[in-house]
Structure formats: C-alpha cells, structure tokens
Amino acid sequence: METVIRVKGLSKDFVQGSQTINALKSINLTIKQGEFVAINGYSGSGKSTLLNIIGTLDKPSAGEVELFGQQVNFTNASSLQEFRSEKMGFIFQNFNLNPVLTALENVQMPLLLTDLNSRQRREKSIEVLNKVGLTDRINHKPGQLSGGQQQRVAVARALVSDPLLLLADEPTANLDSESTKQLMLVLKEMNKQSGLTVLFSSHDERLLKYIQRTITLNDGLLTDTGSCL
C-alpha cells in the first residue's frame, strides 16, 4: 500500500510569555493509504496540534512531513492551499459552516475551486448530501439543523471533492449516540468504497467498534502506534 502520511521527528513548541511549552515531541509515524485511524489521548496531548501540522494548516518547529511520497513545503501558501483543496477534506468539531448558506450552498463551496459548472457542483453536492442521508434538508440553514445534521452537512462538505486524505477534529464530539454512529457509519462506507485514508482525533469509547487502528499521545509523546485489526 500506498504511504499517505510519513511524519519523521516532528516537533511543535509554543511560546507564552518566558515558557516554551513543547505540544508535540520527536513525533515519527507512518499511515497507509486506505487506513481508518483515530489519534487517542487527553485534552492537551497533542491531537488537534498533529492534526493541524499534517492537514498544513500549522508548520513544525523541526521535523518533517510526507503526504503522497511529497515532502512538505511549510514555507509556500499557495502551494500548500492548492495541495489541501486537491487531496485533502477537513471535519471540524464546531462544523465550520456558514450560518448564511444553505446545507446545499455549504458544500458546494469546495467545488468553487475547481473546473466544474454551477450545474456540475450542484448535482455532486447534492449526491454528497444524500449519502449523509440530508436528501430533505439542502434548502435548510444550519440554524435550522440540529447538531448531528450540521456535522453531517460538514462531513459531505469535506467529501465533495473526492479527497484522498480525510482528517478530523474530535468530530463526535458534539454528538448523541445516533448521530454519531451515523457519521461513523458513513466515514467507515467512503473508506471502503474509494479507499480513503482517514486519520481523527478522539477520545469517545463509542467509535472504538469503527477504528482500525489507534495511535496514543500523551503530554505531546507518542505512546502508542497501534496495529492494524
């Protein structure tokens, strides 16, 4: 298979005042293309911080980053802009939606960025939508939606664009137990479907059923790499 992520000796320091806090630490890990893999670990370990570093939204203190055999280039914008909007989608935990577009419109909006026509981006946003099952809430705002509706939104939103990398922020986190077992439900079809490699950060024991292989962090060290089942 495929290597999707290769992180080797990543290091994440912040600065607050006279302390440096060291969030990430001789980070290496390796991730196939096709893996279904949740990050473990306490609020503060590192999570969302080695997220953010391997979806090129943050750049390392030292280290290095390979996404498809590619190193990183934490130092040019629009490459990396370019890089996510072609083989990357994003689930955030507080959805990230835009409270004045409809669920229809939300989604679409990745497809702005590429060659295809209003129709086009319609038709596939649409498709997107009914496989999260929200066939009858594309015209609703997320005003009108309830939390496991608007994560969903924001689940067809990352998928729209066919991405090969999926990578998620605690994205149960704000869900009851239904609606998370339908996210679950729908990440873990795409992944058999298309081979999407999916990396989230969690710490809910309700997903544990869904995971194929689990890394643990703790105070910014990599405990754990896991083992595919």
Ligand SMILES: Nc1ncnc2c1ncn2[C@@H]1O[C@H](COP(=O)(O)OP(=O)(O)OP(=O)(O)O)[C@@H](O)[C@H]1O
Second form
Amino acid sequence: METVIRVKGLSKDFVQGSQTINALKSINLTIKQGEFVAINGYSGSGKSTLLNIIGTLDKPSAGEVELFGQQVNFTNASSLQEFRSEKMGFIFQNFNLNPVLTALENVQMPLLLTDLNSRQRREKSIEVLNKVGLTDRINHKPGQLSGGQQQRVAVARALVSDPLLLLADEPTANLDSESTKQLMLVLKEMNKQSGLTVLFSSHDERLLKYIQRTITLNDGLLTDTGSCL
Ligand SMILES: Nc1ncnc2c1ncn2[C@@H]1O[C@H](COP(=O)(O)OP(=O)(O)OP(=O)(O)O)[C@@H](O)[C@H]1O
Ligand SMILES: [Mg+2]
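For comparison with the form predicted on its own, would you give the structure of this protein in the form predicted together with the ligand?
What follows is the whole complex; the chain from before opens it.
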C-alpha cells in the first residue's frame, strides 16, 4: 500500500520567554493508505501538536514530513492551503463551525475552493449531510443543533471534498455513546469504501473496538508505534 504519512525526526519546541517546551521529540512514524489509526497519550503528551503538523497547520522545529510521497515545504503557505483543500479533511475537538451559517452552508465552505458551481456544491453537501443523518437539519445553525449533531456537521464538512486523509483531534470528546458509535461507523464505512486514511487522537476507551492500530505518545516521545498492517 502507498505511504500516506511519513514523519522523520520530527521535533517541535514551543518557546515562551525563558521556557522551552519540547512538545515532540524526534518522532518517526509511517502510516499507509487505508489505515485507521488512533493516537493515544496523556494530556500534554503532544497529540494535537503532531496532528497539527501532519495537517500542515503548524510547522516543525526540526525533521521532515512527507505526505503522499511528497516532502512538505512548510514555508509555502499558498501551496499548503491548496494541498490541504485537495487532499485533507479536518475535524476539530470544538467543531469550529461558523455560528452564523446553517449546517448546509458550513458543509459547503471547503467546496468554495474547488471548481464546482453553486448547484454542484449544494448537491454534494446535501448528499454528505444525508450520509451523516442530518437530512432534516440542513437549514439549522450550530446553536440550534445538539452537540452530536454539530459534530456530524463537522464530519460532513471534513468529508465533502472527498479527502484522501482525514485528521481528527479528539473527535468523540463530549459525545454521547450513540453519537460516538454513529461517527465511528461513518468513518469506518468511508475507510472501507474509498480507502480513506484516518488518523485521530483520542483517549476514549469506547473507540477501542473500531481501531486497527494505536500509537502512543508519552511526553513528546513516541513510545509505541503499534503494528503496521
Ligand atoms: N502554542 C503553544 N505554545 C506553547 N506551548 C504549547 C503550545 N501548544 C502546545 N503547547 C505545549 O505542548 C505540549 C503538548 O501539547 P498538545 O496540545 O499537543 O497535547 P495533547 O496531547 O493534545 O493534550 P490534550 O490531551 O490535553 O489535548 C503541552 O505541554 C502544551 O502545553
Ligand atoms: Mg490535544
């Protein structure tokens, strides 16, 4: 299988005044197409930092990141933006939905960067909202939706541009068991059907049964890379 993520000697230091936090310490990691991987680790172990760098939203202090066989050039902001919108979907812990837009408008946002016309954007977004079970909520704004429903809007937005790689930071934090199960089933189905590679951070034990591979961060060090399939 094709390698989707290759991380070599990746370190991230945060400097604040006289204090330096070594959030990631020379991480090496390979993830292949179609893997379904969880990053596990205590609070502060570096999970979000690693996801943000792999997602090209933050840059490393040292080391290299290769995505889809291409070395990431962290200095070229416009090509990174294009790369992200073509290949990656993100789900953030706090959903990051725009509160003044409806579910449908939120989901359509990533498609504004594509060649699709407004009708195609609308149709595609409705199709994905149907998939996550929100057919009858497309005109609701985030404040009019439950936490689980908002999360599903965020999932639909992440998947609407048919990404090859989905990155999710604690996607099931704050979700009840039924919403958690639904979310995992949608992701599993995409993983199976289109070979979507999924990498997410979580310390949610309810997810264990869905996960193929768990990697563990401990104080910025990768202490377990799980088994490569
Ligand atoms: N922007 C920043 N500036 C300074 N320090 C930071 C910054 N972002 C993260 N850190 C520090 O880096 C370390 C790793 O943080 P990170 O958010 O990656 O942890 P995490 O594993 O995602 O934790 P949690 O489970 O609580 O979300 C922490 O010690 C944190 O305080
Ligand atoms: Mg985090």
